[in-house]
Each structure stands twice: as structure tokens, then as C-alpha cells.
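Coming up is one lone chain in C-alpha cells, specifically the form predicted on its own.
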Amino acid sequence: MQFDTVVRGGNVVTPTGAFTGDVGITGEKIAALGANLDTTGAKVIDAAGHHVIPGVLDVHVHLALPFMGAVSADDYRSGTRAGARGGVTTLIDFAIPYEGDSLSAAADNWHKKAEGKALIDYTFHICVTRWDEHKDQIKGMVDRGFSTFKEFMIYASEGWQSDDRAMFGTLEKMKEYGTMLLVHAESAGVLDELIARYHTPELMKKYGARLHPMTRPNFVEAEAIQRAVMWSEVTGGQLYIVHMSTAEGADIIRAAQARGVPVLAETCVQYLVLDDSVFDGPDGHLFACCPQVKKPKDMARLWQGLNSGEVSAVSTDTCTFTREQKALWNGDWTKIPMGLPGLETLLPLTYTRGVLEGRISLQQMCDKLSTSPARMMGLYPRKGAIQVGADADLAIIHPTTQHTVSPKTMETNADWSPYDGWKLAGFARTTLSRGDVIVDDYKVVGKEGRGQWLPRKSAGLATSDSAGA
């Protein structure tokens, strides 16, 4: 067998284990795995002394999102270049209807954001923001190739909030169509009450950005997760909790899964490596995200959940704002554009703080960053694993070589980083997307606009082996 490309001599991580050997690529697909594959006429990529892992799927990203009076600073050009440098080969953004828009119009708007810019492959979660208008449009979006939908339990001011009736009804439709509902779980009424209590000039002067975590105690997330789980349990609709940040949330998910509720959960890498002490510094407002980073005990519980299974994926919730945009707060924490840059550092942070520090294994990392996300989002077996027939999406990383995080050397449009000065291993020396080398020697070399939209037929673990092609 002859190949177009052979990745030679690396530690190749597959779903069934790792081996030292080669990956043979023909066209866009992995054609063979083995030792000493024939390199006649092939481009040879030397991976000796490196890990060869499946390209990362960041299934929770917001690019060029209008939010809180600003537009997130990473678009499909900078965002997908940042992702590629961090070994990300597929991302899933959220198509949110603008005022009065249908679900189909929302998808069209997000397609326009990506066209001609995306370096890596992508698809969208479709956000249901006005249940009475959107409920009869869901089936059309399923037919169009979308299998994941999203509802927010907060953000009434943005026009995005869904109530219990909407979640209940949407989960019924998820059950009917074999699709999955993603939920941002925070308790709006209690959260709004706590914000109102602290929203005084005196307290804002005294506490500053610390008011962000002070008004979002853990029970704000935990109660909302419990309520969403209830609606999943009674409807049988597949539920996915996004950006879970609390120990209590992980406990609820574990208990629900034990009694057979069709619920899954992700966490984001910031909740694994940052705690709320970041708000104590002079730049504390920069770290405002939603939900906010929590306590060390929550970090420890989420790592535990990655090991024991109730946390199925690590994503980023990338929503980049510059220092100038963050400065819109002007001392009022309720006006900080909430979000952090993350695509470029997802893999390095998870590898350095997880694998190298002994919290998870290399195999577990590949499962949580690639294989499980692909399965849950209806992209497996095309994406998410190094196996014959899959897309040739690969990241080649050195086991120990470190790079210092600095916005000056990164692809993101952010002029700051939550991890500025951190020394991290796991940046991609080489990234391949469908057989194309898009990162070489840690530099982006791929052509923007080559990324493809990925249609899907199903979502959730029960139906995850059929991916749209």
C-alpha cells in the first residue's frame, strides 16, 4: 500500500492503546497503522520522540459573538489559527438567533462568519431562545444536519433565556429526534437577587471584581443542574450540561447517571487550573467568565470526575475579550464582558496540569479532548480517534518541551492571557487536518478558508456511532 503521507515513529495513541509506529495517510483519511509502513513516494513526517494524538475537538466555542455590548475578539480567522496551534482540529460554535431570527437564519449567520476564514473543521449548536417561535423549527434544523441544540437558563437581558417549560418541551423533542440539548445551568431568579443585593456604589468600591464570585455561589449552578436533570429524567431527552464548574454539580451528575438519567457533562479547562483567588489582583476583572472559576475543592472534584467518568469532556467556552473591552466594566462588575480566551491553550493546559502532573493518563486525556467529544456530538468515527477510516486529524506534541504563554507570540487576538507567563508543554509541533499540515514547527502554515462544515445526524452517547459525512 502506498500513502500520500506517513507520520513515522511516534507514540501513537489510539482508542485501544498506544504503540510506537506509523500512521499512513491517503487523501484526507487514515489508511493504515503499523510499524515500518512503506514510505515510497510519500511525504514523511518524523514523529520520533513525540506523542501522536487525535486532533482535539473543542465543542464549546464562541467566535465573533455579540455579547454584553461588545463582540468577542477572536473570529474564525484568529480563533481557528489559535486552535490549530493548540492541536485543535474541530470546533463547535453556537449559532444564536439575533432578535426576531429563525433558527435557520441563525445558522446562516454563523456560516457567513466561518466562510473563507476557518482553518479547521467546524459545526454549530443551534440555540433555542424563543420557544414558542422556535419549537416547530427544530425538526428542520435536524434535517439540515444539526443534532445539538442549546438553551440558556439565564441571560434574559440578552434575549436568550429559556424557562422550565421550554427546556421540558425541547427535551421531549430531543427524545423524539435522537438529538441532544445543551444547557447553561444557573438559577436566574436567585442570581438576579444576589446581584441586586450587592449592586451598590459602596460595595462595588469595597470589593471590585470580587463581587463576581461573591454573587455566584455554588448553589446557583447546582440547583439549576438539578432542575435540568429532572426534566431530562422525566422526558427521557438527552441532556448535556455545559461548562460545569462545581463539585456539587459533579455529584448531581454522578448520581443521575447512576440511576440511568441520559445526562452528560463537560467542564472547561479554566475550572481545572484556576481558582477564584484570581479576582484578588489588580487585573481581577479580566478573569470574569460565566460561570466563574470556583474554589480549589471544586477543581479537585472536577479532576476526580474526569477519572471516574461523570465529567465526559474538557472544552474552553472560548469567548475572547481584549483589555479594552474588559475595561467597559468601569468598576461595575455586572458590566464586564464575560469570557476568556482558550482555544490555543486547551491541550497544553490539560496535558501539563493533567498528564504531566499525574492527574489523568495520556489515554484519558485523548478520550476527554477527542474521542468522547466526537462520540457525544455525533462526529465519531469520522473525528476523535486515530483509526483506519477516520479523518487524518492529528496533533504531534513533544512529551516535555515547554513554551511560555505570551499573547505576543500567540495567534489569538487577545492582548492578555489568563495563563500569561505559564510554562506549558503540549503545544502542537505539527497539526494535521484531513491530511493537510496546518501547523509545522509550532507555526501556523495552513490556508485559511480550508475548514469544512460538518453535518451530523445524531448526538448523545446512545447514538454516537453515526456521523454525517
Second form
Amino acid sequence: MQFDTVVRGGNVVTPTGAFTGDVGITGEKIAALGANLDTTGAKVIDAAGHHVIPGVLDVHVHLALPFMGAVSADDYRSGTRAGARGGVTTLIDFAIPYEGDSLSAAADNWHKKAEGKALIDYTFHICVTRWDEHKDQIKGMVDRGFSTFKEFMIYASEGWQSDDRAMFGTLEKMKEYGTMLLVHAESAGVLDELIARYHTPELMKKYGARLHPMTRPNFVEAEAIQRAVMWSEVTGGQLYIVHMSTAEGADIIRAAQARGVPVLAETCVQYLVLDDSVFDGPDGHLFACCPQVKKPKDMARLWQGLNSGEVSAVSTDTCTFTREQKALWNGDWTKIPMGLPGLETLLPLTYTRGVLEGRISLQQMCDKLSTSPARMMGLYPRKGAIQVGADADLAIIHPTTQHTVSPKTMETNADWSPYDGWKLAGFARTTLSRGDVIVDDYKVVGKEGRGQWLPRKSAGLATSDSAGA
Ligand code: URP
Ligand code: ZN
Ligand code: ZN
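Now show me the form predicted in complex with N-(aminocarbonyl)-beta-alanine; what you just gave was the form predicted on its own.
Whole complex next, starting from this chain.
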């Protein structure tokens, strides 16, 4: 058998284990796995001494998002280049309707943002922001190839907030259509009350950006997760908690899963590697995101959740704002454009802090960054695993070679990084997307606009194998 490309001699991580050998690629697909594959006429990529892992899926990304008086600074050009450098070959963004827009208009709008710019493959979660208007549009979006929907339990000021009626009704529909509802779980009523209590000139002068974690104690997330889980339990609708940041949240998810509730949860890499001491520095406001990074005990519990299973994926919630954009806060923490850069460092951080520091195995990392996200989001087996018939999306990483994180040398449009100066292994020496080399020798070489939209039929664990390879 002859191939267009053979990735030769790497430690190839497949869903059933790793082996030292070759990946044969024909066209856009993986055609064979084995030792000493025929290289006649093939382009040979030497992977000796490297791990060959499935391309990463970052299933929680916001590119060019108008939010809190700014537009997030990574668009589909810089964001997908940043992802590629970090071994990400698929991303899922959130199509959020602008004022008065239908769900379909939101999807059209996000398609326009991506077209001609995306280097890697992508799709969108469709955000239901006005239940009465949007509820009858959900089925049409399923028919258009979208299988994940999203509701925010906060952000009334953006016009995005959903109430229990919306969550309950959407989960009923998810059950009916075999699709999944993603929820940003923070308790708006209590959060608003705490913010109102602390929002005084004296306290802002005294505490600055520290007021962000002070007004978001762990119960703000925990109560909201508990309530969303209740609506999943009674409707049977598949629920997915995004950016879970607390130990309490992980405990609730574990207990719910044990009694058979169809709920899944992701965390983001910042909740695994940063704690809230970041708010004490002079640049504390840069680190503000919702929910905020928590305490070392929460970090430890989330790593444990990756091991014991209640945390199914690690994503980034990339929502990049530059120093100039973050300066909009002007001393008032409620006005900080919330969010962090992330696509470029997801794999290096998870690999370095997770695998190299012994918190998870390489196999587990590939599951949490690729296979499990692909399954949950209805993209498996086309995406998420090195196996015959799948898209040839691969990241080739050196086991120990480190690069120092510096915004000056990164692809992101951020002019700062939460990880500035950190030495990390796991940047992609080579990234392949559907058989094309898009990163070579740690540099982006792929052409913008080659990324494709990925249609999906279903989502959630019960119906995971729907996207044809
Ligand atoms: O701070 C964040 N996370 N910004 C993006 C919006 C969201 O809540 O995901
Ligand atoms: Zn959110
Ligand atoms: Zn988000």
C-alpha cells in the first residue's frame, strides 16, 4: 500500500494504547498504522524521538467576540494560527445572536467571521439568548448541522442571560433531538447582590481587581451547577457544564453522574494551573475571566476529576483581550473585559503540568484533549483519535524540549500572556490538519482559509459516533 505521507517512527498514541511506528496518510485521511510502512513516493515526516498524538480539539473558544465594550482580539486568522502552533486542529466557537438576531443569523454571522481566515477546522455552539424568540428556531439549527446549544446563566447586561424556564425547555428539546445544551453556570441573583454590596469607591480603591474573586465565592458556581443538573435530571436532556472551576462543582457532577443524570463537564486549563493569587499583582485585572481562577484545593480537585472521570475535557475559553482593552476597567472590576488568551498554550500547559509532572498519563491527556471532546461534540470518529479512516489531524511533540512563553514570539494577538516566562514542553513541532502540514519546525506554514466548517448530527455521550469518518 502506498501513501501520500508517512509519519515515521514516532510514539503513536491511539485510543487503545501507544506503539512505536508509522502513520500512513492518503489524501485527508489516516490510511494505515503500523511498523515500516511503505514510503515509496511518499513525503516522509520523521517523528523519531517524538510523541505523535491526535490533533487537539479546543471546544470552548470565542474569536472576534463583541463583549463588555470590546471585541476579543484574536480573530479566525490569529486564533487558528495560535491553535495550530499548540497542536489544535479543531475548534468550536460560540455563535451568539446580536441584538434582535435569529439563531440562523447568528450562525451566518459566525460563518462570515471564519471564512477565508480559518487555518484549522471549526464549528459553532449556537447560543440561545432570548428563549421566547429562539425556542422554535432550535430544530432548524439541528437540521442545518448544529448539535450543541449554549445558555448563559449570567450576563444580563449583554442581553445573553437565560432563566430556568429557558434551560428547562431547551433540555427537553435536547432530549428529543439527541443534542446537547452547554451551560455557563454562575448564580446571577447572588452574584449581582454581592457585586452591589462591594461596588463602592472605597472598596475599589482598597482592593482593586481582588474584588473580582471576592464577589464570586465558590457557592456562586456550585448553586448554579446544582440547579442546571436538576433540570437535566428531570428532563433527561443532555447537559454539559462549561468552564467548571470549583471543587464543589466537581463533587456535584460526580454525584449526579453516579445516579445516572446525563451531565458532562469540562474544565479549562487556567483552572488547573493558576490560582487566585494572580489578582494580587499589579496586573491582576488582566487575569479576570468568568468564572475566575480559584484556590489550589480547587486545582487539585479538578486534576483529580480528570483522573476519576467527572471532568471529561480540558478546553481554554479563549477570549483574548489586549492590555489596552483590559485597561477599560479603570479601577472598576465590573468593567474589565473578561477573558484570557489560551489556544496556543492548551497542549503545552496540559502536557507539562499534567503529563510531565505526573498528574495524568499521556494516554489520558489525549483522551481529555481530543477523543473525549470529539465524542461529546458529535465529531467522532472523524476527529479525536489516531485510527484508520479518521481525518489525518496530528500533533508531533518532543517529549522534553521546552519553549519559553512570550507574547513577542506567539501567534496570538495578545500582547501579554498569563504564562509569560513559563518554560513549557509540548508545543507542536509539526501539526497536520487533514494531511496538510500546517506547522513545521514550530512555525506556522499553513494557508489561512483552508479550515473547514464541520457539520454534526448529534452530541452527548449516548450518540457520540455519528460524524462519519
Ligand atoms: O471570561 C470569560 N469567560 N469570557 C468569555 C465569556 C464566557 O463566559 O465564556
Ligand atoms: Zn462562560
Ligand atoms: Zn466562554
